[in-house]
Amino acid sequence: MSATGFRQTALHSLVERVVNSTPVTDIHTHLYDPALGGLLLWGIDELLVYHYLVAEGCRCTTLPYDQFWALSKTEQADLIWKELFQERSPVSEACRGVLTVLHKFGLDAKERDLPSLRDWFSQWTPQSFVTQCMETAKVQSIYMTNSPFDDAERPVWQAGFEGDPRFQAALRLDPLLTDWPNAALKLVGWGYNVGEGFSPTTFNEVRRFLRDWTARLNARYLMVSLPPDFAYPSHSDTAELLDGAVLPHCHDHGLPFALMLGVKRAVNPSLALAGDGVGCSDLQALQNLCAANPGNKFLTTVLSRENQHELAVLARKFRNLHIFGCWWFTNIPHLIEDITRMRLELLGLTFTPQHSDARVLDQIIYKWDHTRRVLIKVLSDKYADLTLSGWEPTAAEVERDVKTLFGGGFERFCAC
């Protein structure tokens, strides 16, 4: 082997170690502190019955959708066993991250045996098997996504619990800006003054619900997902909402504010929550935001891969924007590898690649198990392009890049 060839083997074993071994945060799932009780979603039923997989088994079958959602959980888990598993190679994405889940817990799926799948998993509390799985996934910090206008996770924040910390709250929007008529009645019926138009006491009354709930929670941001259609500025709810009290709440706490841009709700109602869709954003709105509030920080990722490389770009020119993920329909990993890729090319080390966006606890093995193995590849290529350009990284430099793109850069970002 050459000098050359020695040292890129050596570059790789290097970046390979560190990657596998460096903790993540995993900056945003729909995941739950174990306080909340069943909110948290866990086992096997779970993973097989995740909106993914309904979608792809729904497309198997001719059960009609009333008919499937009238089936009983484990119903559901047994039919898409049978479709995606029995039936067919289970070749895609989300079928893979239930294999590479189980094969990490040193299950064997080459048995087709779900019955016993379910008995092994039955053994652990929810509590234990957090940390198994937050163990096997060298993930150390899980931000949650937290909405107010839940009904069932409001009342246990109202009562409040011990929390376990290595679980961080984000205060979620959606409702507010995307709805505010009726949000506006809730409001209402929790003593806040509000009206149904605009006015400086609306306005200064939603910012004190975003006080209360902010410290109620100790939100580390607040975040909304929006549609592809979103504008700004406008004189549509959502803009003046955002002028009127949530960026100014935001600028005035130091917190970041998230979007994630481009999902197309219910384009198919009779999947329920598989039958969101996709579009591609009008990322003016997100630049007119950034320039137009140079003193509040954006955290964004997008939905559609039309929409990465403004995205990369808009980055470089606000450093109040820090753009994190490949989101939902980008999270497989032919669009991570090319995505990241893109990124680093533009913007170095200045964005997050990647978060889980688990619901099921037991996803996150899976997705930083796959995203840990992307990272290598385009890592290594990476470091090799510096090689060849007369610098050569040390172990201790390719420590602290992964430690950045792991959350560190996201932490500096949320503190600066």
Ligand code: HDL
Contents of the next structure:
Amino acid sequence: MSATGFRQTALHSLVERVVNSTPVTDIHTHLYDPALGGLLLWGIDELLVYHYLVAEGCRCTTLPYDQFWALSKTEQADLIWKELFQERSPVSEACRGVLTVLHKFGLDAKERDLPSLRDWFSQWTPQSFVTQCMETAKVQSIYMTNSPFDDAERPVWQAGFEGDPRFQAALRLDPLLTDWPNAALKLVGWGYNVGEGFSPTTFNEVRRFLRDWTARLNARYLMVSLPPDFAYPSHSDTAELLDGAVLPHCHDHGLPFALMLGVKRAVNPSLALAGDGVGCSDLQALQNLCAANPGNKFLTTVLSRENQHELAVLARKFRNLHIFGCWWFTNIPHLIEDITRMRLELLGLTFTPQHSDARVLDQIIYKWDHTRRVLIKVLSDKYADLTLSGWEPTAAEVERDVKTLFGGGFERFCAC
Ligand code: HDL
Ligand code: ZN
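Here we have the form predicted alone; I need the corresponding form predicted together with the ligand.
Full assembly next; the chain just shown is listed first.
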């Protein structure tokens, strides 16, 4: 082996050790502190009825959608297990993920014996399983998605609870920003003196609502997902509320605002949560937001593969923009590699490569295992390129860099 080949092999081993051992801060999930009760999903049946697998499973059966939804969760899981794991090899990323979770727990899926797998999961309590999953996944902190508009979640926050410090809150605002007329009625019902028009009183009351929930949650950032046709500036309710309430609130509290762009809700309503789609966004709106609000911090991820390069270039132009994750339909190995390699080459280490978006606790195990495998490959390549230019990163420098990518850069961005 040549000296260069030896050095690059040693470098790959170093990167592999560091990436596999560095704990991650997962900055966007749909997981919940166990204190929020049944909102936290976990276990084999939840893994199998994850909406990604519902979409894939419904492609393999002619069962009418309403009859699928009338099945019990166990019966839905049985159908998905049969169609996607027994009748066909589970080669999709979401199917592979279920197998990675079982494998990491030392369970033998080759038996294809769903009842015995269910038995194993039944031994756990939510609290013990949180620790088991976070330790297995090497995830040190989980950011939730918390909505005052969620009728199951709101009363638990209003009653108050002793939170698990491993879980951080993010204040989700989709109903407020994408369905103002109905949100306004709810705010009135909650004691906020808002009108449907955007008067100074309405904006002040919306800001009081944001203050109340930011404090109640100890929210670390605010967030919204928006459709491909989101425009800014504009006279839309969304843009008016951003300018009149949300961005001033975030600015005054030093909180980032997360924009998740490009989702087409209910492309196929019969699939429920599995029915959302993707569209290419006009990122001129994001450019205008960053330029018009230099005192605000923006976190952004985009759903369309076609938007990724423009987003990375925008991040080069605006240091108040921190891009993150391979969101949803881009969270597949081929695109994670493509997107992460491009971001490293355009942005260096000033972005956060991934979030899990997990909806089922066990999923953090596979989502981070699969991402770590890609990151080892891409980071090793980039460091190898440096050695060809006479630069040899030390182990301490690789550790520093991976900590930055695994949440350190995000936390510095939030704190600045
Ligand atoms: O809007 C979002 O935060 C998305 O992540 C949706 O929740 C989506 O259903 C999802 O779970 N994607 O992974
Ligand atoms: Zn999400």
